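Taking the form predicted alone, here's one chain by itself in structure tokens.
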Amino acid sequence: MEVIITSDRTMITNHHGKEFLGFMTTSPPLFLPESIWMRLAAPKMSVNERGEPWQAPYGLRKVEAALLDAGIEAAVIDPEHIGKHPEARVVAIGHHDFFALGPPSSEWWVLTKREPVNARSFRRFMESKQMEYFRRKGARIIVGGPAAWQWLYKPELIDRWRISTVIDGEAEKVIVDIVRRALDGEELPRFVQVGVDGVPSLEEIPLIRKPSVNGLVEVSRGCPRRCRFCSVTLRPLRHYTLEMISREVDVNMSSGLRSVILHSDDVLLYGSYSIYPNEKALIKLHELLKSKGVSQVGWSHFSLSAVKYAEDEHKLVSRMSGMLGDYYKGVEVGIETGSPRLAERMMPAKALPYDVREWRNVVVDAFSIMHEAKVVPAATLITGLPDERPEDTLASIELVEDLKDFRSLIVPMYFVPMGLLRGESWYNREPTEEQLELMRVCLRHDLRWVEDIARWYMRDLNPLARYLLSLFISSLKVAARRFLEPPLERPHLNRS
């Protein structure tokens, strides 16, 4: 094995087949010992004789495919089995949140003053005997992934852990050259920034060769909305062909996976090069999955304005959900703010084709549509945005209250400087009274719906995981009583 591709345990896991359990790795262990918390959030997976896990994160599978396509012997290896390949000369490591600096990990730092388990797990891995062996033998260590930017805040660890190269951005086009130079003993650049001109074209994106975690398959990259706080909008928009998607679904299904998660920065814009959903492309995409006998489908991300437009104009959300079966389907959505002023300043195109000043109504209508279509949104709110005022937070509070009757989870997160706002200051202060009230309102909302959602979500979990998750929810409800004080007295806001 020339190249090992790996990460720590919080990444090399399938979360019991429940993708949203992975969010538990972004917090410190709550109410449970860390060892049990990890068994619930990041259980070990079975591996073959080489130490290859039977599923691996999609991004690592893409790097693996790029190297294999180039004739380089490489494989994703479980972190506890990398010692089986002492001859490897390159160790490539990817991660979503190396140091728990991204959302929502950074919020847990501020609220609990405790380190989230993803950062702890990654540090243990980097300081393990196996990684120390590869450092001593002079193996080149290459790191990257969505959290590559975090190494800029930890330069001392680049030296301490002898990192050869950090790749920030879509890596498929550059990874082959970097790895070949590493194998040839050449000097490597310390930091590689993949800009717009360096991203792979659709034809240059390799297709995965081995199964991805929980059947995740990418259908598009990029987003046309240009929200200032988001790094995704810096990428050009590319849509996979149905043949490409079909081949990756086949890879997963041939391994025994029967569920699929369609991944895009906005699945509802698949096949579209504007902010208007492409009805024919979306129906063909879901007909493809149905024809393959996929048992369950989830979506990674919807934009709320696309939900409203797709349903209002084409009944697309209810049609897609109905095509796939009578069960709840999860998706991530971004509310981000209930303030029309901040929405207009930070994400003016997020509401299109509707007026951004109508953002509150767009959100409420979209949640109503998803509720009726048995789509369960896991929504994010950002607090601590640059130029945020108390009245902006109060507007977000009132919006969450408007959503109380819609099945969903809503998570407030502190602002992290990404995308076009990368140069802004981090939000790491103590929360204001208004921000604390926003957290309380979100918690009340989540507690209203968590048991209803959990009954569906846990139905096919193994008994131990189901028991542990039930114990966590019960403990959360008890602890929440201490946090849920009487609501903050606040003025009525003019919603016009």
Contents of the next structure:
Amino acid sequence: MEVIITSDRTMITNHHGKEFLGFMTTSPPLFLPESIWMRLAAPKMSVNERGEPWQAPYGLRKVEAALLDAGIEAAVIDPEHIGKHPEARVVAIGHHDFFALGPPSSEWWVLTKREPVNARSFRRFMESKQMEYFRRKGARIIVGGPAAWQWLYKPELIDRWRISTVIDGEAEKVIVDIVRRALDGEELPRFVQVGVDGVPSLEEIPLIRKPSVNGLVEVSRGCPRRCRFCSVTLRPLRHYTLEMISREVDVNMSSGLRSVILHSDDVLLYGSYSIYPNEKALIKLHELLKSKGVSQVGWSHFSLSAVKYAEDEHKLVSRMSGMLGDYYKGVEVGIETGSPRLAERMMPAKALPYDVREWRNVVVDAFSIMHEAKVVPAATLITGLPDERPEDTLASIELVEDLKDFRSLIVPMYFVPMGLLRGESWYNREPTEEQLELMRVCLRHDLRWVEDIARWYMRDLNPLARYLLSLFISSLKVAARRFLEPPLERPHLNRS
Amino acid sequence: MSNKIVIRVDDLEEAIRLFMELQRRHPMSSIEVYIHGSDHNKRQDDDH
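Counterpart to the form predicted alone, namely the form predicted together with its partner chain:
Entire complex below, previous chain first.
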């Protein structure tokens, strides 16, 4: 094997077939020893005789496919089995959050002052005997993925772990060039940014050859909204054809997977080149999944404005959910803020086609629609932005309270300025009292709904994992009582 | 015509500083930053 593609245990796992359990890898172990926490959040999967895991992260599968399509011998290998390939000359490593500097890991670190397990696990992997072997023999170590930027804050680890190249961006084309140069013994760039001219066109995106974690398949790349804070919108918008999606679903289903997670930055804009959902394209996409006998479908992301528009104009959300079957479907959504002022400054396009000053109503309507359609959102809110005022946080608090009757989980993301990440103790910053109150309100909301959601979510989990998760939820409720003091008195806010 | 920006520097800290600056100024461009004489770019003998 010339090229090993791998990562640490928190990535090379299928989380017991439950994608949202993966979020437990972003936390330090709570109420349970780390070894038990890892067994719950990131269990090992079966591997074949070459050490290839049954499922692998979708991004790593894309890199694998790109290299195989180029005639380079490469495979995703389980981190505990990379020693089976001592002849490998390149080790390519991807990760969602190498050093727990991204959300929500950074937030849990700030709140608990303890390092999350994803960073711990990754460090253990990089310090392992197997990785030390590859370093000593001079193998080229190439890192990338959505968290590639984090290496820029860890120069000491670039040196210590002898990282040859850091690739930031869509890597499917550039990885072939970099790996070929590595195998030929040529000089490699230390840092690479993939620009617009380096991203693959739709026709150049390789299709996965082996199964992805929990059946995740991409349906689109890019986003038409043009929010200033987001790099996704800089990329060209590309929608997979139904034929491409069908082939990747077939790869997963032929391995025994029966679930699908449709992935893009806004699945409801699949097939659209504007901010209006394409009814025909979405219905055909979901009819395709139904025709294949997929037993469970989830979506990675919806935008709340698209939820409202799609349902108000086309009854799309309820139709899509109903088409798939009578069960709860999960999705992530971004509330981000309840403050019209901050929404207008930070994300004016996120509310389109609605006026951003109506953002609170858009959020409430979208949650109501999803509740009726048996779609269960896990929602993010951002707090701690540089321009945030106490009244902005209070507006977010009031919005969360407006959502109390809708089945959902709401998680506040605590913004950490990148400039702080260079310091050793960046996680020692303290939230304000308003920010703490926002966290309390979200926790109250989540505790109200977590058992209802867990009852559905855990129904087909293995008994040990179900027991451990129940234990964790019970312990969380007990610990939460100390944090959930009576709410602060709040100044009356004008709701007009 | 490629718009790739290629830079060579002497050390890692300078490479990081320049790379971040180039990313900020040219978010849509392809960028490669090399470090002169870096050990990571030399292959050692493969004993196996």
